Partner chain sequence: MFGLNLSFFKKKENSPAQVPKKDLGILVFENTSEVIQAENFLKSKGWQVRVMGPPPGIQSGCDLVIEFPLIEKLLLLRQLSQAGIPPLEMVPVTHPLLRPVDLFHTKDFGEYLMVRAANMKLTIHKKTRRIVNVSGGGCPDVPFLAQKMVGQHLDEAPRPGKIGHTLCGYALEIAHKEMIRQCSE
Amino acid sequence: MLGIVGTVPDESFPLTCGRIRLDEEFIVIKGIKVAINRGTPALIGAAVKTGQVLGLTEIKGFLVGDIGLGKGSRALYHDLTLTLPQMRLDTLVFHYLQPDVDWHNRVIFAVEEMEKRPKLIADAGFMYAAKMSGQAPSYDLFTPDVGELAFLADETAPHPFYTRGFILHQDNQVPDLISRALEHGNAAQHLMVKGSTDYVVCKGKIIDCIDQPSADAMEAMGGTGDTLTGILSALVQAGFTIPEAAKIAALTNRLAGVSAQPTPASQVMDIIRQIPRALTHALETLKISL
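Output only this chain's structure, taking the form predicted alone.
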């Protein structure tokens, strides 16, 4: 089973764990509807839509409301330390949570108590905490954008706010940032670096670069990086190797973006609706059979 951990930008949203389904422009968990716009709901929406093609019958969500104050994140961290050891998950994705090294480490201890260690994927706030904890190499996959990669590459930065300027401004030097992050032990075993070019990295080696097709309007849209991580997570859960899944996901996300014919006013749900057809197209292009 695929599990996805994250937050909803609504302080009143209760701590909720359960199976997730889609209902038009909403994800539904334990009868509660959440609009899909960006962030963790966008990641989940893309994963569920991808799973419909791949035959994934169940995706489990671990959600809580948090508007950036950290109260909801801490409640979710605490719940995970109690519940994860009894769970059976194949893939576990951590997304928007307020970074907290102490709680991060407690959650990882809980993961180690599981009967079978799931593949661990981290993005956004939880990825920051993983780097800050010094345990980044224990993860199977990080999915940073270029700005987040700069934080991973700065071995002295305790928080993204403190990423040094000379590193932060190396937007055109992604391979150097990847090397620097790996050199200092601040990268997972695999990286999917999201940007105008998507880089697939396996144990320090760039094995694929995907930059086509492209839709300029996607750059201005929020949530397209979240959809890429969601597609990739579902593919990993379906049994693809991480490098295979990353390549398929990058192409699928781009094809879905182009098919949506986005404008600056478009919403990420416009892209998510296109995922089934885009995934089929991507698999045919890459000559991969399900």
Given for the second form:
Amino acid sequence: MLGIVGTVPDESFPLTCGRIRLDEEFIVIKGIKVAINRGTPALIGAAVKTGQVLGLTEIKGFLVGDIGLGKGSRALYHDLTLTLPQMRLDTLVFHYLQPDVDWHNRVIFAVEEMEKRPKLIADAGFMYAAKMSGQAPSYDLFTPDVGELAFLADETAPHPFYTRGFILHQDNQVPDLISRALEHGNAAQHLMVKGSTDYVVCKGKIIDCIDQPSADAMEAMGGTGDTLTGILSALVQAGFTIPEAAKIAALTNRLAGVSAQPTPASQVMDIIRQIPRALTHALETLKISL
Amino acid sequence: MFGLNLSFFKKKENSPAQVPKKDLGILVFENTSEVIQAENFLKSKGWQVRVMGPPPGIQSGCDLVIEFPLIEKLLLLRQLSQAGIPPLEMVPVTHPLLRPVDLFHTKDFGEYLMVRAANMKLTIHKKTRRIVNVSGGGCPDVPFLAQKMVGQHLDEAPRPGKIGHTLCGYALEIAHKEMIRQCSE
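Switching forms now, from the form predicted alone to the form predicted together with its partner chain, please provide the structure.
Below, the chain from earlier opens the complete complex, with every other chain and molecule after it.
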């Protein structure tokens, strides 16, 4: 089973764990509807849409309301330390959570107590805490954008906000940033670097670059990185290796983006709607049969 | 008024912020939104304080601290307490502090303009000045801020510095300020 951990931008949203389904432009968990705009709901929306094509019937969400004060995240972290050891999950994705190194470590201890260790994917706030904890290499996959890659490459920065300028300016030197992140032990086993070119990285080595098709406007749209991580997570759960899944996901997200004919004012749901058709197209293009 | 004549505390452009100084202290708060409130309060009182990244010993992952002249500790503490935002701790600077990002990247999409500060991007429709997208970031207030700001006029949208709570929120505040500056030129 695929598990997705994250937050929704509503303080009153209770700590909720359960199977997720889609209802038009909402995700539904334990009867509660959440609008898909960006953040974890966008990741989940993309994963569920991908799962529809791949035949994944069960995606489990671990969600809580948090608007940045961290109270919800801490409640969720606490719950995970208690419940994860009894769970069976193949793939576990951590997403928009208040970065907190101490809680991160407690959650990872709980993961280590699971009967079978799931593949671990981290993005957004949880990835920041994972890097800061010094345990990045124990993750199977990080999915940073280029700015976040610069943060991973800066061994002193505890958050992208503090990435030093001389590193931040290396926008066009992704390979150097990858090497630097690896050198300081701040890279997961695999990286999917999201940007105008998407890079698939395995143990510090770039094994694929995907830059077509492209829609320039996607850079301004909130949530396009979340959809890529969501598609990728569902593909990993479906049994693809991480490098295969990353390549298919990057192409799918690009095809979905281009199909939506976006402007910088487009919203992420415009892309999510296109995912099933885009994934089918991507699999055909890459000559992969299910 | 308070602290205005402290010449040693004036920003020195040529001295690296990372170098610890014995005469400086940091104010540590419960969360980033309290730091932002305290920063706004202290600046309104004339203090030339600076928000910085904490030294390694007290980093938890999403922190800001306020750098202040240590000699003014009691006066500052009294004012912050009276304002209802007392710090958790006031400690001398003994380690290098991290400098927040001060680089901007602007991209012109024709009808739209995007400004990026650190990991946060803000995009507006140039003609109407409406905010059309917020992207980037990884802290939980980013989707919340996007929900509140997208669709609003740049000048009327809630300020991320007021309703945000994390470093991503603070970065969006910087991007918002920069967008306002660029649009007023």
